[in-house]
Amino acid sequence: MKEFIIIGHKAVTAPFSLNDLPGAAGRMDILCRCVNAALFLSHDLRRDVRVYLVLKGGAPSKIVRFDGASVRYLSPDERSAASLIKKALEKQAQGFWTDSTPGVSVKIGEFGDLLGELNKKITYLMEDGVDIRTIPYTGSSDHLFVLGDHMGLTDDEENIIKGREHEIAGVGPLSLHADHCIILLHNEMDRSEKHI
């Protein structure tokens, strides 16, 4: 299972208008450009493949989770994992995971906590990190990836990353955006899976 956390600093957790993506609704395109970056083929999902978005835009904060493997309704355009999201964020979030659409699932909850629960090595993705080449990835492995919006993490948010188990890797000397690094991580690893 490859698991991707995308941290919206200010991605709103209350149901927004799917005409302002970028400002009212708390640059939930980038959220909505990740999931496409981390869920789909060509033709295809990725049913291999767990999203979780870390919405911090309002209290409490709120986690999306995309499931490939029993994702429905979700196309690849930034509108509909919008769509998608919109709904999860109409149902009562608590807890604990609550369905949403068939795939998507909503609950209250803060990044450590979803670490915690995860409880899995993380690897944080950072410009600066060990070259991604230089990681051994297998389809036969849990992995599970850090990403930061445009505003990056907080220290707070590093320093829980460094209470755990953790690397932290980068994928190429420039920054670039947090849905092209997803879909660069996904191609080391199809190349690795496939041992090209």
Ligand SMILES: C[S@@+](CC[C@H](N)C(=O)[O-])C[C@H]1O[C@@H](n2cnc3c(N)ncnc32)[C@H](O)[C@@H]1O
Given for the second form:
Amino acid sequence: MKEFIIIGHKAVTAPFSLNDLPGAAGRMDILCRCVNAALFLSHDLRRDVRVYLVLKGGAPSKIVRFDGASVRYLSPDERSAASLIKKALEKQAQGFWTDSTPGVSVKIGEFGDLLGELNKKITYLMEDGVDIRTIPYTGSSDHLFVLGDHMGLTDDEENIIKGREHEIAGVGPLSLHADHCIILLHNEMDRSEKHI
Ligand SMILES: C[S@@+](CC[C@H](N)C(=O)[O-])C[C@H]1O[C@@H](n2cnc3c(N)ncnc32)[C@H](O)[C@@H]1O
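Show the form predicted in complex with the named molecule, please, the one above being the form predicted alone.
Okay, now the whole complex, with that chain kicking things off.
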């Protein structure tokens, strides 16, 4: 299983207009692109991937989960992912996972709670991290990646990561968009799994 957590510091926690994802929805466009980068192949989906969007633009913060094994009604455009997030936010979220549309769930929760729930070694993606190509990604991959939005991660969020088993990895010498980093990560893992 490959799991990706993306933190949306401004992303709203209540239903939003699909017509202003970058503005009123609090850079929801970034999170939607991450969902697509994590889950889509050409004419197929990556079934071994889960994406967790931590929405921090309202109180309490919420987490929306996309599960590649069971997700339906998702097409590879931002608006489609946004529409499924919006539907999830229309649910009465609790402190446990509530199903929304197939393969999409929502809960009230914080970043730290989610790390505790997943309880895996974390690979935190950061511009000056250790070159990802020095980290072995073999067939039995079970990985948890954490990425920031346009604001990166706060000191508090970094401290939460540092309190758990983790590594800090970089995908290249330039600062990239989070969704582009996800594509590069997938490519490294794909190549490793195909022994290229
Ligand atoms: C647009 S960047 C964040 C830029 C933000 N202004 C900052 O200074 O942190 C979004 C996220 O992509 C990831 N990222 C961007 N470039 C990266 C790189 N070269 N290697 C690893 N992760 C990267 C990081 O997780 C970052 O938080």
